[in-house]
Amino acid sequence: MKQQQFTIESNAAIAHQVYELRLSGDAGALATPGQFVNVQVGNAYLRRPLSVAKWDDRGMTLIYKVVGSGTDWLAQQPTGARLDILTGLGTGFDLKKARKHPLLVGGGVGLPPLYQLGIELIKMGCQPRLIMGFASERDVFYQKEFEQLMPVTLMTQDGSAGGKGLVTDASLQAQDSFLYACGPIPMLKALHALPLDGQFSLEERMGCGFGACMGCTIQTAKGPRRVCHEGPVFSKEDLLW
């Protein structure tokens, strides 16, 4: 964990209250996809937990939703401005179980994670493919960036874009080896059903984000885990769904 400023590059809205924000710093305590950060919003007493869709050793970019106070002000920041954050939280997807053909589905803004790890699985010579999830077309993010990296099935719950239904109503297909997904819990659940390992990144809502007030633990197999720190990133036969 590090805690640093970092610069605003550019905030803008890429979806229906979805936001890319751009930043320039040191982004060098990130080592995995699926870790994330924590970012300081005005004068509220609690850092708002955000996803790191990518990072190089300019900066890095993160993907949130505006839901609350805190990411409304977010949103209304402009280029320049600086944000107080820290970095290199939680504990990531783990590469090195990656199989050849992965399978990577991801809902909503769980979404942001999975474009790091596509990145990272291409270089290790792997060949992901990406469902995402959406409730509609005004919701739509990322899929051009996404189509650029790895081919990509789109559904949305209403058919206003791709295919009409859930992401667990698109086929799974022969060579699917390993699952990585992101996303609201009721997907992941569906998903924990399918005949694939994998590993889930969780969202539940964090205090502290780095362990210390323990808000965020849930019963695994292994017994009680931080999301926050043991987590967001856990393998299927860890949980108990």
Given for the second form:
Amino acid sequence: MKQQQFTIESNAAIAHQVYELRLSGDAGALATPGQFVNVQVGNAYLRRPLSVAKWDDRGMTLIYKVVGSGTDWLAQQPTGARLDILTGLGTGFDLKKARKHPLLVGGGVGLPPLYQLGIELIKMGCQPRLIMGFASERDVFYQKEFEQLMPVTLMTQDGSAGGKGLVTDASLQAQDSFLYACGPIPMLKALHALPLDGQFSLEERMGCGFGACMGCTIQTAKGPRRVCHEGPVFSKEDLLW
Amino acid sequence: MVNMKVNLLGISLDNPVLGASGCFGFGEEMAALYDLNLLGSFSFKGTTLHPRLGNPLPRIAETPSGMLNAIGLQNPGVHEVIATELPKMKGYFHKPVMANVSGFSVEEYVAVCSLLDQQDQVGWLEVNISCPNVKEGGMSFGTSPELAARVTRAVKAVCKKPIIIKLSPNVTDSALIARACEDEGADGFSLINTYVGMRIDLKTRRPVLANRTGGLSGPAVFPLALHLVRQVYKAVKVPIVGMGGIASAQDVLEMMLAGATAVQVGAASLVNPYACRDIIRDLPLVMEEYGITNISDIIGGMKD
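Can I get the form predicted together with the partner chain as well, since the one above is the form predicted on its own?
Shown next: the complete complex, the earlier chain at its head.
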């Protein structure tokens, strides 16, 4: 974990209430896809945990949804504004488990961490594919970006884009070797029931985001674990679903 | 050159700033960020006899200038603390640590205190009779002068180390409870624990916290804490560890003027993990600004 100042390069809506925030600064504390950052927003007391879509030597890209006054403040920040961010938080995905044909499944704003994950998996010689799910067409983002990396199956609940239904309505393929999933809890639970080993990235209300306050602890097969510290990524066998 | 040293119940502190229990874990996460030995000390996570998972989620809700928490005393239990956490702590913290103890019965307080009293690393026992987030025990001991006195008497009988009773602000008269504990030999007091509060989710019309209520901390409670520290300071002769919303070196000086010998910094560390380090860095400059040479000179020095 590091506390760093970042400068906003761009901060633009890419779907309904969803923003892509490009930041320049030192993202070196991020080591594995699935780790997150905690951003100080306006007058809010607590920071906002946000997921990271990608990072490189120059900075990082966050994707967030406006859900309250804190993220609303963030959406109004102009290019050039500075943000105080705790970066490199949590434990990300274990890439060694991927094997040849990992299946990535993301729902809504659960998608961003799967982008950097895809980049890293391809670097390792894997051939990942993605199922992305949204409520409706207006919520869809990063379809093209993902399609440049891997085969993509798009699902929307109302059928306004891609296939109609939930991500679990898109069928598994025989070659799928390992599941990496991030999204709402009901989606993750449904995926957890599939006959495919995998890892799941959880989202919880957090206090500190770095393991000090015990505000986000869940019970796992290995005992109590903090979503912000030992997580947010948990292995299938550790989740008591 | 200013002098930040204070003496807390026979132990000299390099400065009066301690990390507060519940916001510092057992120090390991913070120690990854900076050298904890620059602290006066810290109070580790409230420890009970048996391991506790704590309350269901959500356990955290935001408030104006603060936060509610309803962790519910999640901890690995005193045996695991002694077997694992304290030996690990030796690797990153070389000063006496404050052991925060919670319980659900007088017997539990006695059992946990007597075990931690025997640990060389422990400098003081901070007996938490004020946790607002557990059903039985916890705060109920801290809201009755008789029960608070009973816990104090029982732990004093089995411990050699100084006993600091952590007081609840959720009472009509903190001074009354403090005096009842002082009569039974309490060596000091720490206050405040959190104020009971609540938030409601407008969409679901349910409380945001799964526990319904939680404890309010952060700058929102600082003036309330200051007031209670002053009241207790005037009512007892033993030293006080002041806490509640401290976020700056100036806050530390205010709290000491109100009557605190040392202070704990809690919620501020959750927003800025370097909060204690920054406060200790700023303290000499702010002391000079206000013409303070020895910080211990100002304890209780507010002009009434």
